[in-house]
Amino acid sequence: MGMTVPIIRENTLELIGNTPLVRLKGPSEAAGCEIFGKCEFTNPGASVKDRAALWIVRDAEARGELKPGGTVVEGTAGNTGIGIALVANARGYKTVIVMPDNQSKEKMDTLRALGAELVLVPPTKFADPNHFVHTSRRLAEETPGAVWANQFDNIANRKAHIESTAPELWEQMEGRIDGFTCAAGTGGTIAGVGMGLKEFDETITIAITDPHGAALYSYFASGELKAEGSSVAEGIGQGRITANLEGAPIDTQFRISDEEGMEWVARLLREEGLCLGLSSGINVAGAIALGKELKASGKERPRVATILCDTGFRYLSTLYNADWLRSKDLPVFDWLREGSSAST
């Protein structure tokens, strides 16, 4: 039962979503079950965030807040900004993006290349009024004809996954899906896919996979928002319950280290020819953990899906750079060691 895909899309925004699903060989063997990755890097903006961007813009239009010639302002680690810039270009709007200045150079260069106005701010805690989210809200208030995308607390984000990602997964897996997991940044993907899948089958296990330095693992494990350690993964990790996360049907939780995530980034590239970002590696490690847990509970060859969030080409100066990895005390991929500069 394949999805019927029209040969010609009527406009470029129809290129968002309907992403392929792939069986991941190494992870499936490691978990002793079936692990599938949703290839969100095939979206026009090369990440899962294109979906949220499209739904947020459409929602602002439907509410009459975004009018022709208007501006979309957003605070983002980069990928949502890239999605918004592309959607805004296609719909005739301007884009202003506020971003912490510690994100990858590729994301900054991409946003500038797409014609977005880029405002860089120092990374800081959410409680600080100069945090990128608060800065973007103020800029939206000060800019005539502007809307604030507000991806963290605008549930049009979550709706994108309830209405598109979840039904796609259900159809692609022919209704045979035992578990789904991914990390949370805004929480839109995990909450939306979880809600959407539970509408099809309540018995599907929804797990959150948290990086170190985020507080959701402890929240779902013990009810307390408490962070431990840190992560270099961009765009994931959250210290509060956003509006998108409210009421998310989370059944279980895993905490995955950068090292474990990187092990899967390396293996998927070396063994399967997939070049991904670190959040995808963390998601895959979480999917393996969930698969093993479902297997231990007596489920025979469970089928688990996760999100391959974005392309590794967005992290050439960080995750795929030997000097940067050393500077973060992270293991350097063996193939980067030869010929890389000898600095340690």
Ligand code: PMP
Second form
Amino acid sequence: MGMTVPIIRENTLELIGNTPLVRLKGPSEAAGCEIFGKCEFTNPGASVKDRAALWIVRDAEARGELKPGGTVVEGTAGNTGIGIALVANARGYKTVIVMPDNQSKEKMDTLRALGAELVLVPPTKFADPNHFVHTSRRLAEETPGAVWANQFDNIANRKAHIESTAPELWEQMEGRIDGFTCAAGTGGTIAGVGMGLKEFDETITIAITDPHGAALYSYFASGELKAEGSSVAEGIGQGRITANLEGAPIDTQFRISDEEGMEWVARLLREEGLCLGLSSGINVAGAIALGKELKASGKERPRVATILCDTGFRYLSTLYNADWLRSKDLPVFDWLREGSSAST
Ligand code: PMP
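Now show me the form predicted in complex with this ligand, since the one above was the form predicted on its own.
Every component of the complex follows; first up is the chain already shown.
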């Protein structure tokens, strides 16, 4: 393609971003469109959140808040913490992560393995002062030389996607992109990619794909923050308009169930050899819905991109575990039905 491929990246932080984009065969056929997935699981921390971590740390350095030997404190469902721990190690900082104790064991083990100090708290409402986000803010305030990453309301998060993910997508799709969609945790990805893509082409449709149990579908559909149902998907599902979501250019919205997301997780694994987390499956289902909608509005073979947020290897004890799925009343993947941990 005449593109210059950098042979050597000058330092490990340059391994973040510049992720491949892949055409997804099954989803493209199902939608009668071209559906593309941005392979964020190829980041060093195996998730989309490495980008936010890098931008947040660099921003704190640039503002003079983070000095050599300092500490980065964050409240996170896991992936942001993994990204921060890697970036902090590379830049010589300590990491303290506050996490709800219902997240996957793999994420907790990974954070400990990376050398982060892990503080587990019970899951609770955002209004509760013991919520993991508020706990992390207090810890940052109490720790000398510490900064609070504050991924939800620190817009260095969405800036990562305005400045890296969006231009990468634009270039990889050669400027031919009709729609983009993904789910929101902090909202950094959907807002940042949406804003960045609209700078290239105002007519690209930006859709938010919300899981059940989150309030953004209803917010963008009717202006009311109202949640319905529930979801076991980690890392997504937001109940408020975070600073990262403020002014996000959302044109339309979809709501996708865990079962539908799991169907695509299963198909992508069995038919295309991709092992992903549930938020990626929900994103792909959203991309199919967006593709169909663009097609119905007269667009011929629309080209839609979404995010493959993290690796399924992070969920071996949950999404890929028959007993866990049964305990959540979710369907068990066919190939896990025999030889589940019950028989070992
Ligand atoms: N999927 C997973 C697995 C995540 O960890 C996150 C991060 N919270 C997201 C999706 C959503 O990304 P964002 O925070 O940029 O909305």
